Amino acid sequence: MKVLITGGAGYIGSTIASALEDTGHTPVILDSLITGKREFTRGRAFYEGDIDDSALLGRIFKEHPDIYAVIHCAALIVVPESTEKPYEYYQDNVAKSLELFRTLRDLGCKRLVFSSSASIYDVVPGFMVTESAPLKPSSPYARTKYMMEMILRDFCAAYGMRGIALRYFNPIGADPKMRTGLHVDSPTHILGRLVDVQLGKLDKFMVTGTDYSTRDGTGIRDYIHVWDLARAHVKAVEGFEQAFQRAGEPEDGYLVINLGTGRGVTVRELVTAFEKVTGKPLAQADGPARPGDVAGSFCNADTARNLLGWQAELSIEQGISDALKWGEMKDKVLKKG
């Protein structure tokens, strides 16, 4: 099988095509390279590039006519910037979108799985969120997250197209073979940061907002490997039909399914378990939550098993050790390309 990959050089997507790859399929990537790393595109099928591109888009379709299905990973994905830079998350992630999609229906392309986030939920009692929970995006990386959705399901129902939005909690770890991994210079991503305090890159690690309604009044996420969530793509695209049928054919065409561990951790027990797993006390400081933060949700995994036979199996010590292991050695991967 093979698929295309939007974002396919970014952390997630770069980690789809390797479990692609390691089930027999064939991941072909289109990128801009404005965030993603070319590094991360070697020995694949590669096109540099735009989303909105649909002279591009024709010529990947037409160089690669069987393709199954779509991955739309690329995006702007910063929450803190996006409340900065407004405009730059609307239009590369909305505006753009919208002209992809445009450009798969007219390619006659029908199967897209997109990069949703858990960020357009809004915050419940006891945080555990299910595909039908209230919404309520509170940043503008989140609310593009949900317009982009909107524009899909919307596409889908007028247009014959089915789409699958998986929306992501909170990914953690690398690749464990370590082809791949979080490569930004300075990472927002809360494991990126406890690494770096690690690493000495950063002095101490801020724990970003103390008095929320949780256990111990920090942030409550559902910390998932980002393996687990590279696979449930691959199931997503390889049961892609038979999802449609185990949800009873809906009618609009579009499927929302959470993708998380279902166990809810506040920032304070992910850093306990860092110091476990490194065996060393953490430098850290408590500070003021950041533009654009909320409490926080955990996942009801049911319907990802249900739909797709699919549930996370590693652990956050597996995700916080190769993060470490990344960590130290992504300078030398990335130096090879």
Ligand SMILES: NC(=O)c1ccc[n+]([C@@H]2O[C@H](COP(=O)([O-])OP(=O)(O)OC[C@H]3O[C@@H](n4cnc5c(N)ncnc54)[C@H](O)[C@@H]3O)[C@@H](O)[C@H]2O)c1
Given for the second form:
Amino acid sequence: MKVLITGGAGYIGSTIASALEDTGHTPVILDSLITGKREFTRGRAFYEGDIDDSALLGRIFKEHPDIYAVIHCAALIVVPESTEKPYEYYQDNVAKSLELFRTLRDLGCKRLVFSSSASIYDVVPGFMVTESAPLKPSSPYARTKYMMEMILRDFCAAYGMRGIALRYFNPIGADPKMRTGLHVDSPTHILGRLVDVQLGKLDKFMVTGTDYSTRDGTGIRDYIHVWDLARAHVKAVEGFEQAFQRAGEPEDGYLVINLGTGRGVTVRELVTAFEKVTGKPLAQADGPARPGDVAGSFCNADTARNLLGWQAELSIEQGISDALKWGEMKDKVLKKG
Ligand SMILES: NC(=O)c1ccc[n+]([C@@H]2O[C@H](COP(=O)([O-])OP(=O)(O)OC[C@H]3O[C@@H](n4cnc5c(N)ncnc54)[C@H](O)[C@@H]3O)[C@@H](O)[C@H]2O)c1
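Alternate state requested, the form predicted in complex with the ligand (shown: the form predicted alone):
And the full complex, kicking off with our chain again.
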């Protein structure tokens, strides 16, 4: 199967490309490299450009008429930055995605998998969310994801397309074969920051937010190994039609699926797991929550199991140790470019 991945030079998109290749499929990458890395596209069909470039998409589909589905990962993703630069976020994530969906419709591409986010959920008592839990996106970034879900659903209902919105929880780790990983210089992702402390690039780890109503006051998340996440996309593409059959062929041609482990872990628990993996105490301090941060959630993963036949397999410790290994290799891999 050939699959177009927008944002395929990014952390998650490049890992999905590896997972597709490892199962005998062919990824085609479209990425503007606004944040992504050219090195992550090495050896792959790669088109450098923007998702709203309809002429480029026309060329991609002409050169790859056998593209079976599109996985739309391209986006700007930093929550605090989105509160400072809402224009850029709505422009890149919403306006350009809208154009992308229109172009895909015009090109007759009817299968779309969309990278959505657990950050659109409201905080609920007990913190566990199913796909029908109330939504309350609390940052411009999260609102872009929420809007795109609505747009995708309307496109599917009106234009005979089919879309699967995958709501990712908190990806950690790196490709276990170390082809790709988190590439940003100052990661806002929690594990990226933990690794930077371990590598001496940061003095100490700030626990951002300590008075939430969780078991220890720190934010609760569902940390999912990025390789498990990538495997879920392979399942979503391979079993695309079957997922709709299993869901009883919803009239609007649209599915929402949580991707997480089903286990809530607090920031302090993650730090403890990190110290267990490294065997050393970590320099840390408590600080206030960042703009847009919430207490968090973890997922009910039943829908993914029922519709995709997928569940997370890798442990949090494996995610931590792969992130550490990647942290040591990152500069070397990215310089080879
Ligand atoms: N990383 C997370 O914690 C997380 C959690 C939930 C959802 N997601 C979603 O997963 C997707 C991938 O995230 P990631 O962590 O890999 O981020 P990333 O920044 O590593 O990757 C995003 C990629 O999209 C590309 N891109 C951005 N705008 C583009 C445009 N207009 N045209 C072409 N390419 C463009 C960037 O160059 C980059 O390679 C995003 O949609 C994000 O919202 C991520």
